[in-house]
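Consider the single chain below, provided in structure tokens and representing the form predicted alone.
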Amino acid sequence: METQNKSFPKHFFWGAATSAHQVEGNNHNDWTEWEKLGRVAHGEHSGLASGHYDRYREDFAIAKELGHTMHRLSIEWSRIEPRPGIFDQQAIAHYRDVLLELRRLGIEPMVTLWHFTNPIWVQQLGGWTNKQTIDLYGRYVSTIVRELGDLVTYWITVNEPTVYSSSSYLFSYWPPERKNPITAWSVIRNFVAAHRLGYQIIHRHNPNAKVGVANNLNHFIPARRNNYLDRTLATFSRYWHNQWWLDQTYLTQDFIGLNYYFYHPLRFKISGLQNLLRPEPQDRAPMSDLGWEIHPHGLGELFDFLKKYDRPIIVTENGLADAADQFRAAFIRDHVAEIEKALQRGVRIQGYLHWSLIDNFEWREGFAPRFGLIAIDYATLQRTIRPSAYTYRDIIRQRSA
């Protein structure tokens, strides 16, 4: 075990992640408006979500009990700036209390400034299709950094910009349900500019801050390894989904945030863009409740891909929907093993944050997917620690000894 422990840096971060809209409850943003259209599974609304806004102390106390040393959370822009230029001091004070509680417990906060949701007034201006949103985002970031920056070292400017731009403006799966490649392209470029602006604002306030992006990176392979079209599709997908954003932004990232969920064997199909990019099921690996294949080795492949950017890496999300808690313990153990092997290969990895700390509202899929280390009874909001959370605690103890 001792040889194993030496693989991990002394100050390696262990923890979990959440996002405001998915756990807080009682938000009012573009997503809550879209939920009223009945697009979410079973017609669900986020509503009280997991009740975290009022019960964050309870949730963080459990995280501390489980040995977590970092927690990733997001700040809800629509709470901070409910109307243009009007900043809610009560909301700011709430997030200050949240951060102070983490600090009191000795848990390092990582703050995400934008995690998929927009104030309604921003969306009415066109959201991220409008270049004006870049400056509006910058004004919001300036306020957060001025008010809360003394409590935060680690920042995520935006979460999964390629997923959002594709899901919302290319595949019409998320609000505002557009399907226009030119619009999707303008959105992702506006995110690049917003990230760079956010990076500059944060570093002006604190030159020692650590700023990154939570990138959703997939392990794409050709479904038929000897098929030229499959290989071409996999190469294109790796470039567009994994590489393009990093090529534009890595010079303004102090660390790379890596969200890993998907292993995608791709088969070329001439049946429309969405079908062409649909993964080919392999029928070999275990699957999550959402039908996502579990392939830990894909994480190792992505670590090797990221080495060329010469930035430290923090796994900012990695998890699975598993209501029965059947696979989660092995899932965590196997993905941590991939981190350990990558560290031994010389990859600079500084932390692992499981998705998620508590069960949450999983966007269009609603409340059915259970990603949490902590189970939530949505009728009572009672918290119950899943057995896999204790497995994770033991892994943390072993790797931190």
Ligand code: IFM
The other form holds:
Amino acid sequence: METQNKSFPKHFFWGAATSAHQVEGNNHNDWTEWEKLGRVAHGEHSGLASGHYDRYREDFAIAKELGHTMHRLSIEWSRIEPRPGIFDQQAIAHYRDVLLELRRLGIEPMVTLWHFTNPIWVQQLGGWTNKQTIDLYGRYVSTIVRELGDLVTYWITVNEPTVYSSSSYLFSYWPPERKNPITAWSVIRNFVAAHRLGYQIIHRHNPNAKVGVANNLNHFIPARRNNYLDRTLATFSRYWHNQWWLDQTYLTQDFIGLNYYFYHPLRFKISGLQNLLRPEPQDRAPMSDLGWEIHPHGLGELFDFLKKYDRPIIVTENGLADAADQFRAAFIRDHVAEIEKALQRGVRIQGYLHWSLIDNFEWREGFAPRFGLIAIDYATLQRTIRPSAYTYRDIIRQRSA
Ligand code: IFM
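Now that the form predicted alone has been shown, please provide the structure of the form predicted in complex with this ligand.
After this comes the whole thing, all chains and molecules, with the earlier chain placed first.
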């Protein structure tokens, strides 16, 4: 790739990401059913969410103004196929309009095909515990690729499958609240198969498509450097959370999507699996509103870990909950600096997508965490650009000059 501004490739993508259930509003899927049980913080429901289904033009216009050149969004399977084998042409037409709008603005779309939610009928069949879901997913992907594939080059087959399988089937934190390691294992195996199937379907349609996964990778370190048990725990966590899935799938990833949020110093404790994996708080590092410590250098460490897979990397998510917008500007600056250093070390990185473009429904945590470059007033759905979004715009301008 031709380079400029010392390290950034000329066609480096800059932008932000969202997911359908978190921003669109008026969804009807396994999550909306579960939200009725009152498990979400403050008993919230995703409801109208950020109203993006009707306001995507306004949101993309702001993204354009902020200098974004790529936007990652997800397609909601339950809208496309509300009943088994019945495909909703209006929903397909809606996503066609969404993609056309991005293209009109000169913003490259990146489309996620599955981002944590299932049609209710899929969940009733057992969801991702059932092998049949792999073929059902394949049929849905074939439809999307046939109907919308002319507008999309960059695809994400599945978002953070390791996070989903453990949150939903091991820690019982998300629907369907199961706690069974064997089930969690079969879920992740089914995702491997679904990803490979999605990859083949997309490539059969368009050999030049770029297909990846949004992989949630954490930087795990031993809390006590010389403690054998902490070190073993960190090695195990790195293998299980970061490496296993990539070992299974990297040959069918044209690029590696990297979602980076967590730096985990781990301390061995014999008090149940959840405590065992709970990170130790560190001194001094600033924290997001969700108590997540900010450690940009972990991103650099993960770039180096990924070198062995010999695939280009796109940061498909990186961000923080920060309602007061006190840390976000520095957060972006520092993470982009890690990208710059890694590019100088020869790591092939092709883009940075901030999470998120707009405030949204943060799953079990509800609406309180504010991840957006753009603030949403949930009473009026009015959009307000946060100051850090302008800092990001200036970073994009400098790095693209
Ligand atoms: O909001 C989520 C997103 O859906 C997946 N990655 C992490 C984000 C922040 O928790």
